[in-house]
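The chain below stands alone, shown as structure tokens; this is the form predicted alone.
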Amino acid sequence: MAELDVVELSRLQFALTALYHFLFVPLTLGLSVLLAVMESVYVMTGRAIWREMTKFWGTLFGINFAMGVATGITMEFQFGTNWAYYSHYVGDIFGAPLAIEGLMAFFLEATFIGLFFFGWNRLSRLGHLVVTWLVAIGSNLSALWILIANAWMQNPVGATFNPATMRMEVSSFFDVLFNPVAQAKFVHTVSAGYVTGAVFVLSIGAFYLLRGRHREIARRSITVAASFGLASALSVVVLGDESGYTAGLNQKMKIAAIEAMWETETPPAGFTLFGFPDRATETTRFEIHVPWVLGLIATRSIDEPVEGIKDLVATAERRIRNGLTGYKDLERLRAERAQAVPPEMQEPIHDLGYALLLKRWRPDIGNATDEQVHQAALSTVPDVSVLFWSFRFMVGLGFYFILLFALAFYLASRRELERRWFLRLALCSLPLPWIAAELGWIVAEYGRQPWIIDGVLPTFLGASSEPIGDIWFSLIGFVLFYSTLAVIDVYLLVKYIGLGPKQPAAPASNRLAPATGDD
């Protein structure tokens, strides 16, 4: 039981640090592109008000970026401290995207963010605009490589098991790089970040209009946020559908748990709009079904079934038994010091990860009983209620953002932004994109359990063997440190929002004239 406690505490520590870090990532992604858009308008129009807008929102971006860096660095160290066997088992594959992210993306972003802040009077307008776009590109590239690494955990392609080293090794970096899950996760995640940035700008702009301050900058900011946010919110829904399709191909249990679908339905499967999942009775009470929707999302067809939880458990049980055969084959290969897996043994060894689930009940898995095999198969079902409700709240917020931005766009086009009911609605919407982002993280990562690498390595086997007191000490330390950073972040954001943007300088013969009207 002590070993299990170490695993659960290690999971809790990584989950908390990831959730803290993900408070800053979406806003960094969204604001970086919005800054580039605003400065592009400044360069094209020459109106000084757009320069001051860019500098003001850039200050808030810089605060958030610094906090994101501080909370993100420690996460990578945890792979070595808390998840040492995981790092040993898949380090050749997982480490490469993380290293490229640091070398290609983070250094690019960190270098040019300095030029962004200190280059306003040292670079030409076009030169500074290039710097701002490079900051935005660096932010997105950073997300790309992190998500490539994460997607491999969800869909481990381009790798083979080496019986001589007892590790997974890269067989095709091309497959790792162009993993379909990575592509779907990247576009969906960055679009969600753009929504977060747009809601942030929309809400702060609404705050200024409610207070009657910085009205010209606030109206322009809301107009940019409304159009950018509407496109982004629509993209999130469309690209989220693509994520559902890739999960339907590679993570069938996750889809079944999200839908609380216990039995395989006659195709095309319906989508459960509402209901109360009951794991004990394996039923969903008071469910409201929308015909065909799940079948179209998960299979892109009307004649393919979406497997239910019970059938998937039976499939898992078959793969466990097949993996036990692979486990015995592996012992023979190691005794013979084989350097590769013969073709006739590849299928059983491919299911080795399922057999390793049995190590939660006994170390000598070759002697597992039928009851233990069945227990291991049942362990492949994640917490249905958590996934069911997290997904529905996330989707509900996604459609809310579409309506919010559509309303903002409509009012901006009619020059009626200063309706107080709308401004209050926009201001109250400020925390919602973070809630949606965290729910999305829960759906993606909690839905993968019990796997740290889907179908390859169970989570409980990936943890380090370290004293439980050390984990408690670091867990408490991280919570206190990250909470302090969160308080500092909110304090600084509130402070600089309170100070507001500087007013454009008065027009002079050698200076650009400030904007007038609603440009």
The other form holds:
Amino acid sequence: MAELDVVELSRLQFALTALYHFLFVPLTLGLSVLLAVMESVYVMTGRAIWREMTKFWGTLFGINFAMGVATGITMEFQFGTNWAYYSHYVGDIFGAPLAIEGLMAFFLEATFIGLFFFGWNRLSRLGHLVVTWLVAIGSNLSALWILIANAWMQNPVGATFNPATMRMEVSSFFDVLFNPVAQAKFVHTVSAGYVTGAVFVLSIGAFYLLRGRHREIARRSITVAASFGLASALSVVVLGDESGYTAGLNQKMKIAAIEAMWETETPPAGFTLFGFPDRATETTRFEIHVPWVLGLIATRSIDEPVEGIKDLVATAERRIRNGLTGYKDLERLRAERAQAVPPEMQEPIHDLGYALLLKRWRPDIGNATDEQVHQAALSTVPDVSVLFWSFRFMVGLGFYFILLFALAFYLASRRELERRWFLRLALCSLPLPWIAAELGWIVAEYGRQPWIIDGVLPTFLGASSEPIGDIWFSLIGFVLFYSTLAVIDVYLLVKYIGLGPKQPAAPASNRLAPATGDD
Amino acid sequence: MPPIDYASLRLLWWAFLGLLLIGFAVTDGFDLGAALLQPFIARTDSEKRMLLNAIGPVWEGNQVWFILGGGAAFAAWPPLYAVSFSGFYLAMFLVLAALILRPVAITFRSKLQGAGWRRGWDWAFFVSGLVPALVFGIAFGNLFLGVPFRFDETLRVAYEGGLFGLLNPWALLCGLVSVAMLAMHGGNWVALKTEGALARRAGAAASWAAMALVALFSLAGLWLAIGIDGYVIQGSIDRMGPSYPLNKSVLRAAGAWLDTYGTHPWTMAAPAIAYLGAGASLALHRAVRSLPAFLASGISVAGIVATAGISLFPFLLPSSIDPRSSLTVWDASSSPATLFIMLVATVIFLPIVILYTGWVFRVMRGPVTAEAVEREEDTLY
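Please supply the corresponding structure for the form predicted in complex with its partner chain (the preceding block corresponds to the form predicted alone).
Complete assembly follows, chain above in first position.
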């Protein structure tokens, strides 16, 4: 294991660039909506302070947005550069939502972002507000299409294998579009973005109040963030639970790994609050077990079992053998130049992906030994400890955000925001939503391993056949380049937060009276 | 089954891919051109800011044409997306690095006052325009030579070439055609959108670039006709057949890249438009802030991209080491169902995109003046 191969390097590069990209995305999602809300208040009340707020948060939004766009380009092209076989194998299905994302969402967002910054004096107030909302809608739609694509990797519905083209092809675009995993993931992810935006505004607002600066803008910003954040934090946890339910339907192994549940329990299964999973002995030490909870989350019932890892490995072994039958059928179909899979062969070929797991052990998988089949079945278990802990930290943070925003909401409604202990707490909470979001992706994608598309294509087969030197070059290049940009980005954000909002312009420039008192 | 036959869908998607590339070259092309001209035409800080703000409100939307081109290639031509991006791995990495640098350079440069800070981002901005302009041209050039790749039976692709193999004289000539083309178009845009000395220098640069373009484009055409073997599909190919490239056989033949112009003479309109546009751009630029000159260079850009696509037709990406692995319009597409769904999505959304993009350009019409960048120190780039 000392030397990394092409697949591992490509995975590392994808993970790093994706996690890095997602440092900027959630803030774009959340802040765009918050900007639209603030500007709506400006347009409805005519109070100039809300315009200044929109412009100030808009500047920070712009700095973040540039980084989000810059790092997003890498994502769109990395499937082709580093995952060429993946791109060939599932491009027929996976490419469509990505292309529609560009057509329907990213165009909208990127075209109107220019007007958001430069259109203040060229558009009516209502016109500019519409532009801001279009940017927010564009970003959120963008997330929808990307998550439809991602959900298909988790739950590859609506597609069948075509022996004539040696790839998966769409059989029902409707199923791809209305994939239940996509629905759950979308709402969970954008809510997480809203939480991020709200925590960002809350923390920086708290920073100003602690310093006694820009109090009018800070108090109003916190109030908006508190209510928006509370709703979002509730939604992120509730809909995260929905994600758990849909994953329970199709990614049983992921759920079992998250729970470090080695054996199938008598229903309803309990939830392991704490413990140390040990893969070697297939046990979890020092467990603290809460009865019933997992069964309820994963099956929405008290009598359906949640399968444990050992049983799922046995299932995987069965599917590998079934897939091997499919593999042999496929060789015959190829020899006959068949254009489609006859009905009696569909079931074994459906498990072709499981047979392909054996390619790690031998190229001629038709001759695999029982031992190799067993090894391949064991390889379907993801890294239990990483998932177990990532999930628990993420969920813990989710509940913390509910408390934080509930507190902010309570204090704001009693007009007691300026309590120093609360402001300090809010300020210290700034990095937490990013940690939660990154952990969420680790659970979702690391938990998908060893599959690049669950049950269809193993990750190690998806990679390009690239010279390893090239991948080292790009990986090191990305790390250096991204690290430099991260330093510059944070420096600039800190600088602009330090500068703070511009003082509201002289009353003469406003058509309506400037703000007074609490509004 | 979709109501349009597979062959027509493929042809339509070939045209759409071309349309997206043209959209990218015509819109984001002027952003790239403005960036690569920046050190030569913008001297003072105020001029540099005028140039940045001339593209400021629109470059982001323009860039989506490129993103969408990538997405559409993925959805409609998966093998093309897979082979080209992984085959040109290091070249793609250079383009990506440049395109990552660009939003940051544009957005961050004028946010702080320091001279070193601004100088650094000015360099980054220049590089972010030059590198993609050059690499896209070089990559296109290599398509005509064929790319050293082959498929195995499962359509896993292997390459026998690297970054330096791309840097041959012919491809470098194509790189220069691309740089001259975008410099012409970017110069016209800056001339249109700014004032004073900057606009004059931009207009002059556009004229020089247009002349260089005519010369380089002619040279490339001549070279293609006599110096480079084209690819031809041997025998017939089933245009409705499955997208499995290894079913056909392919030959190399001298001058074959010009075959389409012989069989379909109307396609000669593409190179004709390329020349006419460049000539018109040259003739029209003398008037200050000439919208017609900019439109003319846009038409020329469209003509050049179309010329490249039509010359290659029906090939998308020929293979130099295993010609039957070559990707063509007839055996490298998505399934009919996906092509049809994507067609519907495009027919609905692309006109909407063009409409609101037009509206944004209209709202932001008029030149960026030196006074404006002074006055709006905080909000402009």
